[in-house]
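The chain below stands alone, shown as structure tokens; this is the form predicted on its own.
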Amino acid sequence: MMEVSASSVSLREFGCEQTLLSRPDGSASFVQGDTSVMAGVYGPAEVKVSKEIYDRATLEVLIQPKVGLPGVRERSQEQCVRETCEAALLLSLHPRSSLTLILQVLHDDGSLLGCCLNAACMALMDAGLSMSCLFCGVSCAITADGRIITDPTAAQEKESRALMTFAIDSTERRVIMSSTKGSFSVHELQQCIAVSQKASEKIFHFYRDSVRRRYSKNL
């Protein structure tokens, strides 16, 4: 595994508040310098025959656009949601039910998937859903003359020639899930996963302040 130095991982500035909706039985907003998203966490819940698996529950995870409808970009990303939160959550102790996650994409200003990842796994916190980790989600650019930018604005995604996201797990820095677009080496690709890994630490760490900060007021 490559050596990568805190300091030469940047990323934007982190909000998250948790229990802000009403009706769904888990909820969160997450804030990555402009790009935020909402998401929303329904169930365990009766699920449709059609749909039933009858050793674990039925998980479905829906990205709303800003403006319009969901595209085969947003279609993309469901699946990257949704297979990150399979790996986390433990399923079988819901079987014959359903999980329904709703992320309502408030603004983007680049690395988009990797805050929907963060306003997922704080959603499924807020929901009190059993989990064998929590995840992250960390995007990476690489420009023209090969840096690297962790957690890119959209007019660095613009100007980059490959953009990574990767879903890494709280417990061993393992990447779950990985992203990918554009051309780049495996030594970049390698080098994207060490700097990942690197910047998710500071992510759970904002995690574990922002859930101390919400109980101590609880208190």
Given for the second form:
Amino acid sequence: MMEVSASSVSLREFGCEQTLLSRPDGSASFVQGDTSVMAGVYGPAEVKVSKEIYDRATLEVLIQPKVGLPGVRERSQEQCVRETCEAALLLSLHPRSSLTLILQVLHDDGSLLGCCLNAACMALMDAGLSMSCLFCGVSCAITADGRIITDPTAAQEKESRALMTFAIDSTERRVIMSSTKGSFSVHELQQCIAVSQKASEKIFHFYRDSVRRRYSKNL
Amino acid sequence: MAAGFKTAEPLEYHRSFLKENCRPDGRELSEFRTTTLNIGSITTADGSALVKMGNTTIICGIKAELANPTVDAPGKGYIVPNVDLPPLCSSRFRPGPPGEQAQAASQFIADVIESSEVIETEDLCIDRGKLCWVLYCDIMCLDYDGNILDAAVVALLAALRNTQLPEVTVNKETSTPEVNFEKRHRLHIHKHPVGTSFCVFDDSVLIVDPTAEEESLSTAQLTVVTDEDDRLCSLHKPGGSSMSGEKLQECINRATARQREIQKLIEKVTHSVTTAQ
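Mind pulling up the form predicted in complex with its partner chain next to the form predicted on its own we just looked at?
Let's see the whole complex now, leading with the same chain.
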């Protein structure tokens, strides 16, 4: 495993607010720099018979872009977010029921999929659903001269020759989800995974601070 | 007895095989099904290929049309891939608009084309800002028995290799394109991306080239796409059980070996077709 020092991983300013909507069972907004995503979770609720699974809950993920209707790209992102959440959630606790996670993109300034994952995790946490682990999303861009930028902005993404997004779990810091664009060498991939694992520590630390702050107010 | 066991406890049934390092169909864990390739199967298309991996059957047809280039990329043509999973191929697909799996597969193929640079879109430009080729790559599944992504990538690559575009000249006086169907030339294929899919059983056992049944019982799936220079074009893991960097490395090593096998197969089939003509 490659060694990455914590100082070499730079992330943009984070922000998170939970329970900001009254209707959903759990909600959160997550801000990374200028990228902002709002998430709402409904459930466990009744499920349509056609979608019922006899031994676990059915999870549905919807991603709404800022403008226009969701297209093929959103569908593919929905699949990534859904399968990541399915890996973390203990769905067998709610058999024959439905969970719906809605992600509304408020502004896209790069690392969108990563931000969606973070918002999803915070919203699921807010809804009080049991999870086997937490997860976070980290995006890495490889520049033309081979540098790795974590949490890139839209401009940095455009200039990069490869872009990767990973979902990292909180227990063993392993890769739950991976989605890549552009071509890269095996060594660069392993480096990006190592950097993302390092960055995930910072994000999980932020999760903890954010939740602690929220509950200290309510007590 | 075995049939009853398989129906009642499918997961246990597979586990009992995996414990012995083999699979119900007699394959080893890192063994692919027999891959057969037929190119030029559709004579009305500009390029086509049919791939069979075990029972999984995928056909890809390429249709070239003339179009105006987009304003933001005047010197480029474009490629429009589409993956269709019709109700014919499996009972899990219903008629109507494409489902999530078909849409995700289309996006995956589009990403592979873009990331691997299999074709430089500049090559598709005929007259800068005025005329270009657009390649519609229609990929259709005829029989769904798992691992459609690998089969789709092979079908696409073989069909692109098979594509012959007619020569187009732009008449200076009337500025209308004139197509010479007699004179055709092949596309320039820059890279040979090949996908290798894996399934994870019980968060630990890795198997390659899963069947539909193995896919539905697995805890995670991932697809690695590599080209002949051992560069990765895609590491697509939509979710499921988590994996360490070492485990991913194992997958990548298998994928590079698979890339060699498939490229050899495509060369062999292309060669046999050209000598037969």
